[in-house]
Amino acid sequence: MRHRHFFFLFIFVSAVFLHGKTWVVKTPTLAQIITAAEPFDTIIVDGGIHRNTPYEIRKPLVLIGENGPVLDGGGKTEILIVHHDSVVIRDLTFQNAGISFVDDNAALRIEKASHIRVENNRFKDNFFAVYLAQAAQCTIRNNHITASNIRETNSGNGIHLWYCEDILIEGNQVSGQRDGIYFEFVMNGRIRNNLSENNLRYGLHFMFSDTCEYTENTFRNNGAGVAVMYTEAVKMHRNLFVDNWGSASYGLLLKEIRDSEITHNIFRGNSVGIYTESSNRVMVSQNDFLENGWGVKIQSSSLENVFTANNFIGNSFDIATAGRQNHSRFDGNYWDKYTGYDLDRDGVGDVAFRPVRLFAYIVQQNPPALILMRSLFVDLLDRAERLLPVITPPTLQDNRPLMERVNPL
């Protein structure tokens, strides 16, 4: 391998198999060492830049970096491909996996393998960073993934899962990719405590992935927020959706999902907090909708959803719908625009609240009308709609509006 300085690769044979034996190898290629190693050996990569990619692992190994080693794809190839179970990859830098419009080139590809741990690595300017295909019982933890792409067509996803099961994605930072995290045909996936920001399309993209959960993640300033599609039994708890702003952006898109939970999240500064279409039996409870363009846009194709104990504060429009039909229920939420009274002092308003404004409907049909937002004309429209509802679905009202803000956490 060509590089400026000599370096050492130390092979430590697992103490489970050969007690205390150490191999010291001077300046070999990493590929030669991977081939020569026995199952369950540990390979320590001590510094240097390694360009003879792609490397392939076909046995259980531990691959650890020391002193900042870099595996470089040269903008042409994949970098490391894992074909076998029980592999650990830690403290390495992967960079410049090549762009391909035919193959999904990845810095690290895990193919038909299980019990893989990928921890504390750095991924810089790769097409795809970490790609799992038909993998199971793997952990992707505390990795730092960055890219400087400016077009979706030239970028892949940060952490990409396809046909996987029992995967933990935890403590990673992802930015500058097409989608920060992507799930397709995944069962029992867990996405926990990650930061996904400044990605070109979605911070998180879920498709056909049942019984998954994501908790305590931050999705910030992505092209179109988070999308969850064609899925059931998803749990979304204690996440932060913030500053996903643009003409076609939102904090969270729900499309054809069923029997799911969205609780204890914060939606702040998004064009739309939640947009829901053809989604049924979703419980939306104890969330904060703060300073969004629209708090919730709910289509009449969505059935039997329940919004309860949420806070709607500082949104330009709290709720919007496309027509006169509503098949979801709003009950016991806090609305900062509620002007009713509570004579019996039970904490619940005595007059129902209608959260849909006539002006919101007008803006959906004619976006330039937004320039009239603060005008007296709009105030008159709102007052007229409250007295004689024309657009607001008669079933879209909160009969038990709360007088005080809910503590969502």
The other form holds:
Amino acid sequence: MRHRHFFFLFIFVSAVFLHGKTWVVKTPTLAQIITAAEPFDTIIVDGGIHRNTPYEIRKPLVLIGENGPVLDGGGKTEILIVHHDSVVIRDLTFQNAGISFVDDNAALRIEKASHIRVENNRFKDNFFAVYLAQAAQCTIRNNHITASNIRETNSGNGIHLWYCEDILIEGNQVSGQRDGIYFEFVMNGRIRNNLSENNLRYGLHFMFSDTCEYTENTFRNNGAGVAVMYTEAVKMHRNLFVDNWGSASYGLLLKEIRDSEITHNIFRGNSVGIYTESSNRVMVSQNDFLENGWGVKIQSSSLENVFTANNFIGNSFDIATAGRQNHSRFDGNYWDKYTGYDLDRDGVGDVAFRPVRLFAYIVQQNPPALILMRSLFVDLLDRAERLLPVITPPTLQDNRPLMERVNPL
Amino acid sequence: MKRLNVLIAGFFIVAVLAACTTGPREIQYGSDSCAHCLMTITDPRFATQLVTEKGKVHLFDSVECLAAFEENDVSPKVQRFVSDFERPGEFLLLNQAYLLRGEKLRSPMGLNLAAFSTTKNPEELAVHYGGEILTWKKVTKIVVNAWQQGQHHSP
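With the form predicted alone in hand, show me what the form predicted in complex with the partner chain looks like.
In what comes next, the whole complex appears, and the chain from above leads the way.
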């Protein structure tokens, strides 16, 4: 009986002192998993906030978020840097990539890599959001990029491309960045069906980027509209340029653009629909210029541009030029200010239309004169100038003004 | 009478001198635009300015645009100012600045040009930013060559 007691005591004591130890194994961090993964593995990031930024990918990988994982740069660092080809980044949220005055810090940087897909991600309050440097054959699709910076100087671009080739940018929404979409030295880029609005400077900005195509995008209410510069063979079709309003704001600013097409676009409610300087051989056709301050401002340094089958409706000034020279052709457009007649009923007005008002010329030289806009005297001046052009370029006229508006699209 | 003349002459000299000492203008980043490329100026690391003899100030977003503008403009210039890359918002007189072209200097017009204070060690700058120190003449040549031939390199 006594032995039995000892036996139970022994068991009890053993249970207290000899029970198996519990190891608390923390979930490996994202960085460790990325390091451990084999090439072409898939990593599913299941929720959580991941703060050990920056993460770097140096092998082909698929990185997918589930249950809303967030990668947070803490306002200090970059977040994810891709250094290798064939990487997919999907369904992640990137936030708070740090502002830097020396480096272009980005939430997602793709550096010297090709065949990268970036889809369905959210980017919140980053300096630069998506940054591609020397990348090729990449797709940036259906991402949602927002930022709430107030000053341009501490705000970077939404989708930034530098020395890239064969890039598709489709279905993204960008707002609150410095430039929504930015291209510098890009070849063969396609920008389709994006919405870029409320950015501090330009909705779309590109330079030195030949043979790129911009279709079916909306650029709305950006600080200075859209700027395209120093580029050849640009195609801009079926875009919407709306509500870009301000003293230095343009629906579309063209500077040294050559051999390009601008067709089927709508320019509505901009201070200036298109401003063109030193741009040659640009075909502008079947666009709507609606309710802009100035429909088109064309500097005499622009040569051999053609404006045909466009609608000019409800603009304060349809066309303005800087000098007496005009080297562009206006032919077969619809002008709501045309007061001519069509006796032979072929749909084309029988007398030519001069779209440049004398008053537009005066206002260009002396902006405060705008206060006289609706005065009788200005109307008389305009009519006199239309009959006998003395100051406005005599060759700037549409010999075949249409009687009814062209229906684009 | 003679005294009065001296006084008037003195007044004019002071007035003329006062007019000459125009410093750099304060740039409204995000609303002022470049006199050459028309872009809105946003980056205080790269902005430049040109003051003409008549006191007109032209603003530029980059060293590139200042050089290109000067090439096409014949009116006499008094002063040129460039931003100190390392102290954004501070302007240096062009002849008191090093001009550097380096891969890490991603200037707004893509030719990788920026300016630095001459209090810095030029060799160290060149090493740190991976480039070389250039004369103003050389900078102008680079810009003219790049832009007149249409700048179109591929990656």
